[in-house]
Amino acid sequence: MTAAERAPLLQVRDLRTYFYTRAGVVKAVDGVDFAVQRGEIVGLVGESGSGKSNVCLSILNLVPKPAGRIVSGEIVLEGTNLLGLSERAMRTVRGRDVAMILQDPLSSLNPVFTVGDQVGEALRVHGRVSGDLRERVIGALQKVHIPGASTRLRDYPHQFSGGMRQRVMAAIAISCAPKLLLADEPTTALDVTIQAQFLQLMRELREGDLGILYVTHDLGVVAQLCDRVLVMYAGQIVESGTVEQVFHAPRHPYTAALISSVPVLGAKRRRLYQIEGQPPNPLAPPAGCRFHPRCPQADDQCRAAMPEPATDGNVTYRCWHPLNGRLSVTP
């Protein structure tokens, strides 16, 4: 294996991405760290607001502007730092080498265009049409599992339903063979039937070459898919490892708090588990730690520092006093 094949497929160092407002200075994403293997699903995980998103955006720098605007950092796709990119060859990466799945299929689908011109238009823009474009739609559309596909170009997106709206969203995003695939939620709006088809679909895409950098609320379908995550809070990764280490020895006492919040069938409890309090103030984050306002074991010295990431054997978190393994959150 060569060193270019040994490298990350993406790598994000010292991301920083700002929005500037009225109010003041909106430090959506600061200081994440992050790596996607060839062939990997990564899940980011975190409340709403804690800038999960705009990860996603600024990989693409489609942060909205004039507000917002990346003000530090890499972003390094096999070797190429994207931030360096001008806006013109950006758009030759979008859809080509990064694409993205959003929440909502239905705000993403153009409602006057048939399922069969949207698929085409990607393959016509990035240039990836060879033989016949036709067939290569229906390929497109056979690959996510669409049945009748080739009866179905015609159909408009109202025709579809909401899982099968999401595939077709699918199939735009790998039409072009990427390299990296975003998923923004896309399983949100589904039921748990639909969504469980989804994840196999997931499950499939990444068996050759492609990362999968996928985005969610919902622990247990990171637990379902992925191989690494990413625990977000207030901007920055406070957590990360494989899935088997954060979740069964959390060192961040706000990733044990999301644990301990899931419902688990059959366990006996009085009462579940509930994080106090709200996420900070993007405005005015608190100093020292963030999470320190809603840490039940938060002392003087998570109140003055934020702690530096620290490293322990594949887990790498930012905590004064990592929990070691301890699911437990009480002081």
Contents of the next structure:
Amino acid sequence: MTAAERAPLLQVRDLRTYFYTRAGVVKAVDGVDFAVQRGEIVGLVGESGSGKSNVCLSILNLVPKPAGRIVSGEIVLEGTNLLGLSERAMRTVRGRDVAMILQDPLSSLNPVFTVGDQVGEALRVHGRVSGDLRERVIGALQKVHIPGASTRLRDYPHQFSGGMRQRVMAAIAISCAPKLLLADEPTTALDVTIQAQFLQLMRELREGDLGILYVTHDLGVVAQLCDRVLVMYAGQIVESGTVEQVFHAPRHPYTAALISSVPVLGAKRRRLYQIEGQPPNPLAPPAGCRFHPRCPQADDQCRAAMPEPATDGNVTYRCWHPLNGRLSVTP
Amino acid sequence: MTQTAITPLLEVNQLTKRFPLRRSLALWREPPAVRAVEQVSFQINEGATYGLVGESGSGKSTIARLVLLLEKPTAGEVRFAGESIFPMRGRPLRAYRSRVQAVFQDPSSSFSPRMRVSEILGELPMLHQGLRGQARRERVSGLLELVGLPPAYAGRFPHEFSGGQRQRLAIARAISTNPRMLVLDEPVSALDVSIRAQVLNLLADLQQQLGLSYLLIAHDLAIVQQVSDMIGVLYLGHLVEECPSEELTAQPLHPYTRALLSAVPVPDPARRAKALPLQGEIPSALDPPPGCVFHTRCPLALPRCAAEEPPLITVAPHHQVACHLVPGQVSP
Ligand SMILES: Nc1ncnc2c1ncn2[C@@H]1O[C@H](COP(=O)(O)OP(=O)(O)OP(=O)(O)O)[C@@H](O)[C@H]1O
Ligand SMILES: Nc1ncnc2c1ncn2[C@@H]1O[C@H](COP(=O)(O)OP(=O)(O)OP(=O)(O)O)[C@@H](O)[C@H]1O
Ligand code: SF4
Ligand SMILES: [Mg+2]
Ligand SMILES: [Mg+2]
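Moving from the form predicted alone, what structure would you give for the form predicted together with the partner chain?
Time for the whole complex; same chain goes first.
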């Protein structure tokens, strides 16, 4: 094994993506570090506005301009810092190495072309057509389990259900055999039974070397699908580790509170644990630890200084008073 | 059973709603229609919560809209405290509207942006109870306090609130008429995960304090189970199973209920789903399958299922199922 093969597929270091708005600076991503290995599914979980989508957009260098800007950091894909690439080189990376699936496939599919045309176009652009294009398109649609692929390729996107459209998006995304797949809330709009089918598809796709960064606000999806998880709060990763560790022995009070506040099927409680207060104002996040106004253990140190990431075994957390490794918040 | 002695607060009997398509090509034939709700019956007791679950398009919101008189039924009736609601006119109708209020998924769209909180919350008490001046101001403060908002917010506009606070405001407005029942259609789906528990706990507290009954609609099974006493499972407009909330996970009987339960992602990596997900998609409500509506996706379907519609049968006290295999091959 060479050093490059042992290094992670994707290594993000100290990423900062800010928006310069009239009302002030929004630090959408503020000092984020993580890695994705080959064949690994990493969950990125957090509430609305915590910065999840902007992590993905930063990796693709698609942060909305001119307000949004990557102000610092490194995004290293197989040894290459993507932030140092020209826009032209970046376009190749986007088509060939990194693919993305979004929550709303209708916005990314062209309504006036058939699904077959669009999958065929994706295959052609990436020069992966040997032999009959039609056969290749059918093969791509079959790989994502679209029933009746040979007839459905003549249909238009609006003739597909939400779940089937997401599969078409997956077919297009993997048509270039990418190394990294960014999935930004792909099942948020889907029914649970259709979501379960899509999660199964994700598991099949990563059997190979594909690394997947899976964005969601659903802790259940993370627990069911992912190998590791990154918990985001107000632009920062407050805890990361294997799903077993983070779910069974969270170190950060926010992670613990979030897990405790979710109702679990078959485990009815008189009252749910509730996190007090509101998510922070992105224009004026709290000083010190960003979670301190809502944290039951906050003290003067938490209010004064931002905790730096600390690593203990395979878990990394940002907290002055980490929990001792048990789900210890009690309702 | 002692239970049967209690008159339910809300009785839904054989409720059916079809939406006919405008253009009918052949006048002599029955025009095609979306079969949104098909002969659904259930009851809600005083002070209890009835949860309706089902996937998108299963008819949950249509039932809510029928109960709220926002839609006319094709057939069937709804009784509230013994009175049939669809024929109501005049004073009984006004009384019903103040007794049954609603909270929807997106509260921002239901507030007029130019009305202050004091007007939003004072409007219905003024109309229904004739509250004015100081009495009205006190009522507004009281409502804000009940839903956990500072009374000082009375002068604010809805857009100055966060999503969770706006939902509290919607709940305050709903209880401003002293209702006996709230219809809650996806009340927390638009909220952040950390805010959902706050709103669900608030709803539980208000139910205790005010003795409210709830008709709760949500696609999140865990939330519905957390809150409900009884649960009804809808598939393509049909009620396929009904049971007490604890039995939903302990003893689900209908193959669809089981499939739905196993598709819910449990937030515990030690409890990963082992069963393969349900295949296929929900058929069109314009042309629902004959026989059992679920037979096209059912892993256990028999030839009989495609031909004969299974009746809803009672298998245990308060537990009803519509499946040819129950009781029978489906082991509990
Ligand atoms: N174009 C923009 N201009 C100004 N601020 C923006 C812009 N896009 C995003 N932001 C801000 O950046 C922060 C992070 O947004 P982002 O979309 O990454 O969050 P998210 O975690 O993906 O949220 P969601 O779960 O709602 O998708 C938010 O506070 C958001 O308001
Ligand atoms: N006004 C209408 N005209 C025609 N069809 C309608 C109308 N309202 C609802 N429907 C149809 O009735 C069926 C039931 O819809 P309904 O909104 O009740 O489902 P739901 O269970 O609330 O779904 P969701 O979870 O997506 O909110 C669907 O097929 C829907 O398309
Ligand atoms: S640093 Fe302090 S405020 Fe922040 S999570 Fe840890 S204990 Fe709570
Ligand atoms: Mg997002
Ligand atoms: Mg609905």
